[in-house]
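Shown next as structure tokens: one chain only, the form predicted alone.
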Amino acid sequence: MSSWLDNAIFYQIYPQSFMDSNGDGIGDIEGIISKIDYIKDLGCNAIWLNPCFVSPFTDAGYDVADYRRAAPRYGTNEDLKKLFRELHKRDMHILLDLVPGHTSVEHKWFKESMKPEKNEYTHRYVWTDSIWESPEGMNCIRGISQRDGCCGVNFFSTQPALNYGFYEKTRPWQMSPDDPEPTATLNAMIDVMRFWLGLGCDGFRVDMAGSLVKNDKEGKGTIALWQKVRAFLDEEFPDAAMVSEWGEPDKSLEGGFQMDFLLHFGTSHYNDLFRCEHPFFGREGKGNVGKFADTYKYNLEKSGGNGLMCIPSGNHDMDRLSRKFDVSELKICFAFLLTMPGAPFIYYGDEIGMKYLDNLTSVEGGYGRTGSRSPMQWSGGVNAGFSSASGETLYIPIDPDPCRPTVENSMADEASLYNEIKRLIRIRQEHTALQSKGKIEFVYAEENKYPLAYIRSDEREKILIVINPSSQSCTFSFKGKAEEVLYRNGELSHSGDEYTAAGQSAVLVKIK
């Protein structure tokens, strides 16, 4: 099953963002094809690319009006196909984003079903029978049609929910996940997977992917539906990769994904790393990793010990990381994001340590997360050479700062972010201990204390990294005999079993 992700390393593109091919201010698929070989020399050997399909983009294409169509701003299915073939040439793979949970009110399935007659789509989506009454636990749209009833929303109010059944069912007009209707549903959607698998794509990010049944608390409706998916997969498409946006991985793993990722909600304090008044990885040594530590390990033992936790640098949801950190504090998080288990996820512009632009007017639904999709900033050039339209008609404005990070000036500064980001790429690549299925053990993940310090270790090897944010020195007993220091941010000496980390420092040591 898709071993191919045992030493991915993704790359995420926002392809309204990435590079604009034809000069029209937005991001297109050639534009990515174009740039494929820097994805490649950077060391990332896989792709996720956000949702690419026909869209009124009123949330920037997670409302999909069709799902077996290429956005004509994006190019054709045909294009999809030429980037789909010039990455299988280099050895790298793809995963499209699906978004299995809702759609746009543009698509055919909800203009049908909106009819008051009884037709194939009538219970596509989540209908009450009363427009009187809304779905318990959701927002919805009514009054749009002669139907009678509501419709619920799984988001904004232009992306109604698909009809997956309910867990536990508490009133009439709610239905079975096995019943006919949402059955349906599933169908159609394994349909639109086995479309794009065929046209060369090589799996799934999938939205929201715990949200699909209702009522379903404990998620045990959900992780039914998945395993569905996965044995239609196993049967027709054996390599396939699912990875899941559902933030718990002993749930998401049981339905049949491979890996889960670390969210900025929920229960797996990974914001308190990265994203909180004071993160672990901040200089000033003010953050507490023993809970994150902690909550990793239960998920881990309760997943089976898999380790298939994708611990992202960013998206398009969430802040930049340059948001609270200077490059010297870059690199450090990037030397933990590319030596933890499951597959590290790399957002287009974190390795040049791209800013987020604050005060932009909300673009296709960003609000506040516009600051984090501007434009990639390839060079000195017009619009940073990500487009040559002109400055008003970009998809977001470019950066304004002329001290802006480029791709240009990272590549050729031997001390940048990016080189630092390619030595460690090159260094897990090296080590298969480091890789995706690595064992991991914590040696020293104390409340409100530095450093962090953790060993990676497979048939081969034993792999002791040491991470110390905080601009002060701190120290950790350790019993084991270093070897071969393999990388090496900062200084890290002992003396018998008492280990002294420099501050800002990150060190990996082979062990016996």
Contents of the next structure:
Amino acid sequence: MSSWLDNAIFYQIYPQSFMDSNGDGIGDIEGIISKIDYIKDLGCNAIWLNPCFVSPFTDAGYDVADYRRAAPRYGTNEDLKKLFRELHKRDMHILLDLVPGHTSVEHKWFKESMKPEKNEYTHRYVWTDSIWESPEGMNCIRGISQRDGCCGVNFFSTQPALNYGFYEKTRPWQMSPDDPEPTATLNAMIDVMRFWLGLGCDGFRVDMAGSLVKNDKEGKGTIALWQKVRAFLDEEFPDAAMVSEWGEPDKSLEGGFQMDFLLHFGTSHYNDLFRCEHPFFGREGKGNVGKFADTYKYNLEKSGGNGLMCIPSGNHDMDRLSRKFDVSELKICFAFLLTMPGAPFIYYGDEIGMKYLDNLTSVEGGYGRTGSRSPMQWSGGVNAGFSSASGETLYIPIDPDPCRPTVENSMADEASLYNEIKRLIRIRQEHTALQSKGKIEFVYAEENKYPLAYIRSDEREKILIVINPSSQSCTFSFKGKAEEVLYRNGELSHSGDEYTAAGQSAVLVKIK
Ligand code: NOJ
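Switching from the form predicted alone: structure of the form predicted in complex with ligand NOJ?
Next comes the full complex, this chain leading.
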């Protein structure tokens, strides 16, 4: 595994909304470059950049029209190369977003594929052989060309599904993953990866990674496909890092990904922690961490410790964490996020507690997600320092709250969420046991009970982490000698083996 992942802490940038350097109301690559030092100073050493390629933006760029060219609204490939260089100079890394499952309807492959005459791209996408037959289990595009067939779509109806074959074939038009046409699709995608890795990016976050081969209930075909990609990387770019949007580490890690996300969908019970009716991290204390911990342990065992399970603070598809939690609760969330194994991912703006904005009109296919995609709040200046454009031309409106958090006011306040996160990151950076590959052992993670306690360890040291999000104090039993408190937000006391975690506390203690 690329060694930089051992201690990677990612910062996710949604380019539209991060920093606008040229005053057109939308973020851009130069803007990102101007904020690298901010990200480094926070303590993050890696970036995941959402799609930044040529696109009609019906799904914010997840509808790629040219995989090899930066969208002009963000800049040029030269600007991206400069971004890679500037990051590498500071010992930082970057993952681009690879969208292998579908393209935009405007991609030249799709335009060719729509033609009734057979050509190189005829089977690049999932087409049935009659306009009247829909691909089972998928939505489809039909009636927009003279080709007699329907084309499956993966997400919106502007995103035709690329053809990687069917694990189980039930219809004559379906191909096997190893047939020449699906193989050509995979090779084309490998070429895209080769292109960007050649220009200096460090790897990819892979969109909908678990869904490429169709009729593949157990994921076996898709796992085999990613193993081929891994073989290519091992051969040509052994340091390239890959994180999957899959949400099933038992499968993705077998497929050769070094990292998978635990997400708001899938089997991980991530939502039990942050985004259900009674999340574990709420101070009301009605949550349940038990199922999350059980699934986590299962996945850990299944993966044999190979590969990282990454828990994001949020992303461009989820409600912001602050929708459910206030700043004190958020501090406890981050004590957890920054002390778990795997590489943490911080969604831009979560470090200052940016709000989810209700009732925004959808922008570029965001719908309910638009509220989590508003411009970064840098300062008390015009448009919160995001852009010099006039307010109405901004990509998405800025949080109108006059008391909105900004980087500027967060930095100035010792007690801010931002400064708490910075402290936690520093502690993680100083203790290898807390980093990506340090071991974890759950000490107390019971159904419907508080607190959550676990030990992180490596050959150098052992650290006990006790997290009590609820407002009530609670107890658990633990045999072990506390040595030195590394971090304290609230009290942890003990009498013999009985430990008491004060309401709303998070404590890290070195133990023997
Ligand atoms: C997952 C991405 O994160 C999301 O934003 C996008 O809409 C879908 N995949 C489709 O590509």
